[in-house]
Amino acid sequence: MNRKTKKTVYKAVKETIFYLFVTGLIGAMLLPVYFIISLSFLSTREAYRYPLPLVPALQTKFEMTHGERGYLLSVYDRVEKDYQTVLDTSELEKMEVYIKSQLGTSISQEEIQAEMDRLDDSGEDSIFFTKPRNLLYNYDTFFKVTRDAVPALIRSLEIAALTILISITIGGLAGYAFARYIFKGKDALKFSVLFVRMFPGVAIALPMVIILAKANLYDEPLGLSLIYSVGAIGLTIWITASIFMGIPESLEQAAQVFGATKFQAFMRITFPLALPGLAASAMYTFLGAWNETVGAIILTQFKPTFSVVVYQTLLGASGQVNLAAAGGIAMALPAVFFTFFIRRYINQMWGGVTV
């Protein structure tokens, strides 16, 4: 093997190792995401089986025989690969509730009665039947049984929108001032805006309870938005200041030469060019306000945010981790949609192509 061939083989081995490492890293990051998504679709009975099924069943297989108390219902277990008895009763309502709540399968009392009649008329020891799974049962149940879930979802969207509005307005203007003007103490002041982010959120939230209560903003969306904006404004200033510094001031001056006012020059020239930075700031602000839980627990009582509702469900839903998983996925979707919506501006800021 000559020297050139050795270099080619060595380069191929390095590339293979690199791609295997990247693939493994991506798989390690996506595995928990897949796990929580899969768990959100599992029935309660599946969610507490070991080993945990990685793929939810699309249908439920039943076996019905005569039992001591009425009719003996068995369910096919994918782990044991056999039917396991789950219920012995003649009460239609009890059987319907169990099938829906524990197996996540939609079935009516009329359908159950029809299967009982088929067993009695067949003269056989048992009959088998299959019903499709309702894969969205956990999501439907979460919003039905969880206290204040839908209002909390709307309230969280309102809080996130207000936080973005406050932080972008104040932080964007401050970032523009840091980028365009020279004044005494500029560097120290720019550094100090991040000082508040050095403190834990719970440390800031505790004294804020008294301040918000005196301002009649405790347990109100606006009060939470103001608290969330405190940390978001500092980050927005740093992002937007860097963006504005990258936009030549000569562009604004040129627009003013042709008759535009300073405000018009900003809105028509600088603002469109700064949209990627503003979009990035809005994304970080939205994610911070949307996912904040500790501060929301302290600063709310009767009007919780959606993150608090999911947190309370996780703590209080004994035997219902699949419902908490469904709530977690429902909480993640707005953040995913928001990030997807502003992706074109993020790509521009990172040098990508506008899509």
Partner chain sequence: MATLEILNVTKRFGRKVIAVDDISLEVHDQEFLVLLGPSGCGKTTTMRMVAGLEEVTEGTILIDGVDVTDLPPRKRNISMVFQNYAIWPHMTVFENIAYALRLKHMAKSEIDRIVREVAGMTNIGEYLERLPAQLSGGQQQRVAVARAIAVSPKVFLMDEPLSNLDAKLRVSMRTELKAIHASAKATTVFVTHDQSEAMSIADRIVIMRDGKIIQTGTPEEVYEKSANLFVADFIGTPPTNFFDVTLQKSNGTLHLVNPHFDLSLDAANTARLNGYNKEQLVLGVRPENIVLTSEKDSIMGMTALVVEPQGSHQVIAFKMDEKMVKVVAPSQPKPDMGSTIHLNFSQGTLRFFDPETTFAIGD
Second form
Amino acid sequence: MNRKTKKTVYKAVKETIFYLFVTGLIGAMLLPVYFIISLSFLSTREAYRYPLPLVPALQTKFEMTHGERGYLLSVYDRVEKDYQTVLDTSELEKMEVYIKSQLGTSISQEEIQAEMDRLDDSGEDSIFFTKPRNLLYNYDTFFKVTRDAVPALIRSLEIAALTILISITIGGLAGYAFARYIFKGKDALKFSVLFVRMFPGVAIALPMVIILAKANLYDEPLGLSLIYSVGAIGLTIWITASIFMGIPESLEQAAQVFGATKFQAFMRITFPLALPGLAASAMYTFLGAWNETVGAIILTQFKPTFSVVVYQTLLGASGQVNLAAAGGIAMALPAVFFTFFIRRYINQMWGGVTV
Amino acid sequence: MAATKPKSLRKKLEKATPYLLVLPVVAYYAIFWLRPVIAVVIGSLTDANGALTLHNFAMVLNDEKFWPAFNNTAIIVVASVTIEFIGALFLALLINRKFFGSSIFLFLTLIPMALPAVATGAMWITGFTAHGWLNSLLYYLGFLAEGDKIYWLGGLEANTFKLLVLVILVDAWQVIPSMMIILLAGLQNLPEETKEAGYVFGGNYMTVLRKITMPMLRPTIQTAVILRLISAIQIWLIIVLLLGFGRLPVLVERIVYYHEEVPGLDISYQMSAGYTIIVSVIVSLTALVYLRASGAFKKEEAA
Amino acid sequence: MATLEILNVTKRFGRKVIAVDDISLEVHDQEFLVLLGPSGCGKTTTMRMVAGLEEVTEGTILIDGVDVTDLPPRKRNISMVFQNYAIWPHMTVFENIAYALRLKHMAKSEIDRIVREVAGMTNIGEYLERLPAQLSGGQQQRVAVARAIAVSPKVFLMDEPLSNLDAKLRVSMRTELKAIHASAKATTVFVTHDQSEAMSIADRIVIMRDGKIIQTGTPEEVYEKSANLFVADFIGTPPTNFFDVTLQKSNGTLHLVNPHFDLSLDAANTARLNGYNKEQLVLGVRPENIVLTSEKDSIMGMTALVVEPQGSHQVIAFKMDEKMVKVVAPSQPKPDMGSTIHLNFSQGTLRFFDPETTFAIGD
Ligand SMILES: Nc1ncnc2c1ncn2[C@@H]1O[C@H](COP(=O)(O)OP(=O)(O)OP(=O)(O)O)[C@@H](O)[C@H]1O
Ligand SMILES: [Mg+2]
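Provide the structure of the form predicted together with its partner chain, given the form predicted on its own shown above.
In what comes next, the whole complex appears, and the chain from above leads the way.
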């Protein structure tokens, strides 16, 4: 080998090792996420099997024989690698409900009837058939069965939007002042972000029950977003200050020299330039408000947020892990979606302000 | 010299602009932060009849779970802030190498940050149960014999140390990304030339990291660590989701415990208020000590 | 068009920093005035006060006789080329130029006409639809100029508009700016810290230092009649040579004596120093006013250390008491490096400075 090929080979090996390492790292990090996703697609029966199947099945294999009370239904168990009897009945409806809810498989009564007829006509001991899984069954059920899931989802969106509105306007004004002016108490403003966080958030929520009740805002989306904004405003100040610091003041001043008022200059120059960063900041606020659970548990009663509904599915009496997983994933989707955009703006968001 | 003229209204307004811009925040904090804080402070200083007393704090200090909660919190804070900082810095340095696909890698590492607490709760609960995915995975990988199970959160061998380790790891998993983005932003905003100059003058990766990158990154590190420190002391939700109340007591868990779990007792409110004040004092003192020790204040005095 | 008057203006930042210290200045109609001074002397601050971007601590600013001290920038009828251009990155070149016109509620066709006209003047007509990021530094700079002249302001402010350009572009833009000024005839204040730029472009130069105005005059005046040691040193490349000398009187003529030379002054120069009665003096001689002569006409013989031919002329340097002295001489005859050169001063151009006050004497 001459030196050049040696070098290329060395480089290729190095790159391969690097990418193997990176892939391994991210794989290990996201392994738990994989399992929760996988769990959200498992049938109820499989969700409680041990060891847990590694991937959701795409179809269910059945065996049908004659039983004592009617037809004996067995399903293929991926853990035992054998058919296991699950039901002995002649009632079509009972069988349909079981297959749908416990096995997460789509089937109609006509189809069941057809299989029964086939068994009777064949004269054999047993027949086998396969039906496709309804992979979205858990999601479907979560939203249908869980009382409130859809209204709670809408409420959560409303709360997140209000929180964004409050914290971006109030925090954004202060962030702008921080980026553009020298004034007394500027450091105090900076440290207030830390200061507000030093008092446990739950402990604020508790007395707020009374304060909100007095204002008729208890159990109302607006009330919750007012509380969420306390935490959100602080980081919004830091983030928006960073964003405005990244836009040269002279751009705005140039507009003023050329005839714009201070306000016009802001609206026409600084604001459009800041917009992508502000959107990222809003998404960041969204994550906080959307994911918040404890405050919501304390401050809601009949109008829970989506996070509270998921929480109850997880820990409440009706708890079912695969449903909770589906709820959790449904809840995570918008947050993950926004994160995809936020990642481009972390430099602007965190570049300017440090303690 | 020209005599100073009376200031026009415009000038006055201009002077007041920053204060006007900050006013809404101040008002907001006063209503929605200071008011509840004062309510809690008063609660912590009065007994059930409303008389002034310091007895509540004595009660808290004599609570049989206070010192265990204090110790657990301290251990978690020290261990998790250290682990999370190292992990976050490692990831940030890796992503800052800007390899092909690093942007997607960044997105993937941010996912734990985006997941709601309930989703991560569900994730770890289903993972740590005896027949959960963690044991299943170990079984498939051949680390667990058939029929063997590890009782992660329960069983005979569930001592506090094991639970602490699990909690710290689970917390780190979720928190590293939010710390990482701050460090990454700091790294990416460092002028590239400073590092290049380090290489030109004979540094290798480690010396440039130690002598140039890290010192320049210091304000960013301080920011990331102080934010994390403040929230690490207030850890509780993931613990309660995994273990319920009382099994691994921590300070903020006690606040919620007294207020939400045993609200009937006559001392519940006083206990939870007392705990709250003690936690806030601990957080403020820790933050102050950290900022002082890390030199965040010195820099300002010099400026 | 317009005049600009700055009357006793002071600017303080906080209590300690005095950025501009009681300056007064009048810019005539259609004049091209250059503010010149070293970094940090308060040039930008002065400009920003004229523009209304910085509050005046004390004093008054008049444009066309109207007190604008307390007016916001938009009511001052000025325009400005910013040091870093400050062209708006999210607007096309056309929009950048048109924005100010739109704020004046001009008709669309009128805006279009003006934009094309100024774009033509600044040679950016073909880039009107581009975004600033797609332009080179020099093109961006011309957008900034075009934007500034489009509004036909009363006063035109330019803060080091050429400082970010490479040497060649800088010289050509300098000429272009001068041409634009000649046709637009706007009263202009131009800031620079580059003295050769100032000399080549200015109708009048104002030299600032530490927030104060040191001298105001035409380029010729500040060059030939520098008001003090600082100006004499700051203006001109190579700068003025300074010699510490003692004044001696013998048989009615004044001698300037130094260990290396004994210069007897002619009658005119003697008269200039009539009122001066200190013994020490700083003699300032421009490099082109030190002449190579024959040995018998010279007052000193020195060793030529460096000889730099420049084509049209040559620069010869020699050392006197550890200080470099530079001579600008015709390109012939060319002395060898290391050889002895014989020198004299041309009497008509000598400058005298008081070493204690640093001010020029005998003007
Ligand atoms: N906002 C400010 N706060 C405090 N001091 C300032 C401020 N702006 C300027 N200064 C100080 O005022 C003095 C004059 O500054 P100015 O910007 O006017 O200088 P300049 O002549 O334009 O310099 P340069 O040639 O470097 O641009 C400097 O000493 C500077 O440090
Ligand atoms: Mg300047």
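Positions refer to the first chain, counted from 1. Everything numeric in this text was worked out from a predicted model, so none of it was measured. Whichever C-alpha set is largest while still superposing within 1.5 Å between the two forms counts as the rigid core.
Enquirer: After fitting the rigid core, is the C-alpha of residue 281 off by 2 Å or more between the two forms?
Expert: Yes; residue 281 is a residue whose C-alpha shifts (by 2 Å or more) between the two forms when the cores are overlaid.
Enquirer: Using a superposition on the rigid core, decide whether the Cα position of residue 186 changes by 2 angstroms or more between the two forms.
Expert: Yes; that C-alpha moves by at least 2 Å between the two forms.
Enquirer: Does residue 207 move appreciably between the two forms, meaning a CA displacement of 2 Å or more on the superposed rigid core?
Expert: False for residue 207: its C-alpha shift is below 2 Å.
Enquirer: In Å, how far apart are the CA positions of residue 272 between the two forms with the rigid core superposed?
Expert: C-alpha shift for residue 272: 3.0 Å.
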